[in-house]
Amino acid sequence: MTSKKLQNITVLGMGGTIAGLAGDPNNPKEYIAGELGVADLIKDLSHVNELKLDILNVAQINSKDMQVGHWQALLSSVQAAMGQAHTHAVVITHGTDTLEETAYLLQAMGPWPKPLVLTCAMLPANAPHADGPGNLKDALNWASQAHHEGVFVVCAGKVHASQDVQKITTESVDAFTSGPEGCWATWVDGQWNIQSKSMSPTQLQPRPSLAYALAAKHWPRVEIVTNHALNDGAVVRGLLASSDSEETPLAGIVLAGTGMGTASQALEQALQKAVNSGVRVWLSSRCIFGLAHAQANTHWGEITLLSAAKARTALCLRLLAEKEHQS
């Protein structure tokens, strides 16, 4: 009888709610993220003996505190895991708050030769109905079966593609959406039901080499500015006024514009001033399923089809790539 070959999966921990602990488990909204390591998260999963897992705690933070050093450590760890011939896939445990940004970063810095899967939780690990164990089990299952090279997010029995996923709620364990196109796959009757869908519009960006991104002490500073009623452009003027006094000067602005990516007249004037001073400006929509459009009729910014959060990451990478090209 031939024994079944175990799948090798590397699990990288970044902290987050999935690794969090509440002081009172019955009051799970008050907790500290990133208290547990990866070994604690996998020890009680029922099917771990079906897989061979290599684990590494890359960071133990609340993902709202994500900084360049954390992303660099994660990219380095993913690169190392992908370089192991025996590794079939990589799974990352991560906080929900900035998960979509990290997912986009990993996608942009690919392609990776093996599946890369992020998972998370909305309830801390010691909550009575913690969702983390189920999400991690699903992520490991998807990673072990996936034949698609790409970056995925697994949460609440759904698989989302990195270019589509967005967090849309703080009150449900099913916290993410892939928008009108729908998610990549869903868990139905004990198996993954892969959806037939077209890929959402994406914008391919120049990106730095992995070596350059890992070595850079500072990444370009890009801020998100939102248009809203009564917007007089003061935020942009303030960013420009304080830029020279910051350790990392302002290099880019992503506008989360109203509707199709529009800005008030006063904000337009401030953004034009930013462009004139050498700051790169991109336009996105603040609508959750909205896309910036040429109808915004602007000559002071570049339209992007990405959400504001992902556009900020993409613009940062483009500016870093340009800096590498100039060096």
Contents of the next structure:
Amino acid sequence: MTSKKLQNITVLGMGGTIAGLAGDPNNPKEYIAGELGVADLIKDLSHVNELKLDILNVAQINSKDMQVGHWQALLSSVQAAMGQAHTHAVVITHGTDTLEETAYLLQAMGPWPKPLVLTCAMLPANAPHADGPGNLKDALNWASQAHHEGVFVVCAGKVHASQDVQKITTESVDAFTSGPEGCWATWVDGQWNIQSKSMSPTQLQPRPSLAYALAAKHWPRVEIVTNHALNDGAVVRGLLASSDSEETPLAGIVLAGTGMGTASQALEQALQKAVNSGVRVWLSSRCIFGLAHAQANTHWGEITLLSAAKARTALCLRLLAEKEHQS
Ligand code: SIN
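The structure above corresponds to the form predicted alone; please give the structure of the form predicted in complex with succinic acid next.
Below is the whole assembly, all chains and molecules, this chain first.
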């Protein structure tokens, strides 16, 4: 009898609801994220018998509190795990709230030589119908089968590509969308049904070397500003006025613009002032599936087709890359 060779997968824990605990399991909305470590998350998974898991708790946070140090710790752990000859893939357990930003960051800092899969949960680990164990099982399964380069998010029986994925609801365990084109794969009848779609083209963004990103104490400060009815530009004027007194001066603004990336006249004037003072401004749309278009008034900003959250990460990496180039 030939014994099947066990596959090694590294599981990195970042916290989130998947590692959260509710004071009263029957009231799962009242919980603390990131209470459990990865060892607790894998202990009841039967599927792990077919795998050999190396585990590491990188952070135990609510992902709303993500800071540069957390991202640096994650990047360096991913780099170390990818460098292990025996490792087939890396799975990351992460909070849902900034998951798309981390997924974008990891994609932008790639390509990685092995599959990289993020997973999460909408219900804490001790809720009666906790979705975390199923999602982690699916993520491990996808990671063990995936031979694609790229960064994926697995949640609620769906595989999303990092450049498409967006959290769109707080009220369902199926919290993510890949937009109108649909997701990469779905779990149907005990197997992955891969949609016949190719990776949507990523806008190649300049990014710093991994070594530079890991060593930089501060990453450039980029803020998101939303246009809305009655917008008088006060937020941008406030950002400019306080910039010098902050530890990290304002380096960029991503406009989450109305419609195809527009701003009120007053906000446009304030953004123009920001550009004049050396702040980089990018335009995106605040619509969930919205794309900023060239028809938007662009003399004060650069169009991006990314969502505002991903564009914020992309602009931060671009500015960091420029800093590295100048150093
Ligand atoms: C978090 O993002 O860490 C909390 C929310 C979640 O995981 O659903």
